[in-house]
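This document opens with one chain alone, in structure tokens, the form predicted alone.
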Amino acid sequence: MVLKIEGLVKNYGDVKALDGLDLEVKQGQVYGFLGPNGAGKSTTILSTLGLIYPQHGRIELVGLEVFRDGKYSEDSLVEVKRKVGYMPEHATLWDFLTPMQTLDIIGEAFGIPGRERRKRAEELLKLLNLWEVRDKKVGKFSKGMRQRLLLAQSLVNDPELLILDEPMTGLDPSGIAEFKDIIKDLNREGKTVFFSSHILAHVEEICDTVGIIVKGRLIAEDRLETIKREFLRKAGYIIILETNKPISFEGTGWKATPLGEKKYRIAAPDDIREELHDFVASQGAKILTMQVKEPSLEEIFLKIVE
């Protein structure tokens, strides 16, 4: 387990930011941490990294217990931070430095020898398409370039776990697409990615596992396909059916809505695709196309939050 949180509680006065949060991130996952603004996403991340103090609970990070019931283990935190990369939602860069100088300072802070950190900086700047501007002052960078440099900073120590807090905020569509590809590539190279966002489309496209947090509690956590399957089981199935001639659904108990002369939208409590084959054949017709309309992550999310 790369990250394990048990019963985490964080209060700000009378406001309960985390209410007994349980969460697990396994090796090799791209874990989408999803929730509305104010749900507790950033509080979870800051607690995990020892940047704020929760009141209760337990946190295990890359195999070491770093927090238990109001107390951090400083030795464990120092050790695990060598194996974790963090890209915060709001971060300040040194505008008067170049990307090479920026990464050199970060590498030095990790104790990486000079020759090795220069090599690492070159690798990262090429990976993130910043090599051509390696000697340009960061203050002249666009939003997308700054975000890529922040990601490069989080990768200087070659971490096992990469924690990204709303990394695509403020990017234009091309920047978002580029960032998604970079995250996918990092995962293929073996990085575990914990990715926080309130934008559902980003999570759905790049994450294999999803956790949904609402009011400080994790109310759903599983592989995305499993969450969708469970949602279908509870909410019912929507099947789009097209036949070679009109058919009647009278007496079936299925709610069939015509979408055309020979096309139908069928709502049923279960997966009735096998039954539909026999039913259509009994009316002397043939199925041309049939598909289950899967819910989007947005539909699932809105239903869960309700």
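Note that the rigid core is defined as the largest set of C-alphas that superpose within 1.5 Å between two forms. Residue numbers count along the first chain shown, from 1. Keep in mind the model is a prediction, meaning the values are calculated, not measured. First, how it differs from the form predicted in complex with its partner chain.
- Put the two forms on the same core and the Cα of Asn37 is off by less than 2 Å between the two forms.
- After superposing the rigid core, the Cα of Lys26 is displaced by less than 2 Å between the two forms.
- After superposing the rigid core, the Cα of Leu51 is displaced by less than 2 Å between the two forms.
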Contents of the next structure:
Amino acid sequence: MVLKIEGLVKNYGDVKALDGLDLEVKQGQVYGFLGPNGAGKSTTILSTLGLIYPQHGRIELVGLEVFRDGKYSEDSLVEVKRKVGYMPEHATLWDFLTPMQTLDIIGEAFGIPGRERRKRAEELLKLLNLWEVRDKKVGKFSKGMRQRLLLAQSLVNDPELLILDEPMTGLDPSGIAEFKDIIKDLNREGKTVFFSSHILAHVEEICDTVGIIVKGRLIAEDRLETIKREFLRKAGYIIILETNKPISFEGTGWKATPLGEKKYRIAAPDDIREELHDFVASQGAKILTMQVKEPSLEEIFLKIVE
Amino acid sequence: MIWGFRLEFKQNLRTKKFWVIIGLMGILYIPSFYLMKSFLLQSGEKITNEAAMNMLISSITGMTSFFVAILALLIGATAINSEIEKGTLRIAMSKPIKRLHYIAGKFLAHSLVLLIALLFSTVVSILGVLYIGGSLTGRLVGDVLLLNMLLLLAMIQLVALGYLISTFIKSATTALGFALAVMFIVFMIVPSMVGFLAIKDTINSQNTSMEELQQIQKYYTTKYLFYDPISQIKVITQDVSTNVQNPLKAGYRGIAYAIKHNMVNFAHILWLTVLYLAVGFYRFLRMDLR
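The form predicted alone done, now the form predicted in complex with its partner chain:
Below is the entire complex, every chain and molecule, led by the chain shown above.
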């Protein structure tokens, strides 16, 4: 187990940020930590790294217990941080430094010797397409470049576990795609990736496991497909159907709403795509397009909370 | 070297506030020494070594106690909260560094920045004294260094007070405004009021001699302004000269003598510095970095 959290409680005054959170991340996983804003994602990450003080619970990170019942073991924390990379949300870096200097100073924190630091910095800057701007001050960087440098700084120590807090916020679609590819590559290299997001699309394709946190509690944890299927099972299916000629749904028991002359939105308790094929054919029509409407993360949250 | 020291030092030397303070000190020194030289030329007097040293001490103390003190408080007041706002603190503390080592590195860097500001003021003062006809002696250099250490201690107290502000006020901008208000009210208005009370009491008791007034002022400052390192420094350095009213004709006793004869004031600077630092560090070690 790379990360194990048991019964973690964190209150900010009267506000319960974490309410007995339990979480496990296995070696080699890409774990998507999903939740709406204010659900407790960042609080969980900050607690894991010893940046905030939870009141109760237990945290085990890369095999070492770092927190138990209100106390961090600072020696263990320092030890595990050698094996962990962290990319914070909404962070800037030191504006007056260049990417090369930034990575050099980060490498210094890990006690990496000078020549090795420079070599590692070069590798990372090339990997993240920042080599061309290695001597430019970070203060002049675009949002995308900053995000890539933030990721680079989290990789300086070649970590076993990579913790990314909302890494794709503010990126354009091509930036998001690029980021996803990088995460996939890092995972292929054997790194465990734990990253938080409040946007479902960000975790799709790359996560093998997803945990959903709402009001400081993990309310679902499984493969994303399974969570979605479970949602559809509970909420029912929405199918968008387009045919070559108008058809009537009278007497079917399905709730069909016309979206156009030959386009329908059909709500059904089960997956009725096969039945629809037969039904449309029985009306002498052909299906042009048919797709199940993907639930949004918000819809899943709402359903699970219900 | 403690990690973060180099980074913090570089960062602080690049701030506008540092260069504005240095620039202002430089600009204000030039006319003050020019006027002094003009006065000496007009009166036809030649400056003695003792008088030169008196002037040097009062010049360094006067200038730094105002400008470097502002710098110290401002550096401290934004030391932690601004890093939390920017997110750089979260990055730094996610690395294998203990919180105590991090804040110690920051503190050392801040102390060095202040020392540089003090040394700048000292070098300009020495040049000024040479310009008006004083000469550089071994004692002068030794005493100037001792004075710098004393001033550094006082400035560290203000940095430490700033750390406290920085750990309590989350917004760096609000903390900056608060620190300036503290500087203005606590370190400027209140000492003036205490000084006024001392004069009032002197007049009431019909003790009109300057020596009596100085004694009462010293008593009031020690008692009511113990938290103000600048006022304590002024009390200490008053005893450097045998005649505060006319430093050109006064004898020179030395910094060591002044400290020895004002141990209570020195102790006030010391214990409050230790207290502020201890509380500031403790707060940082226990605070949520979010």
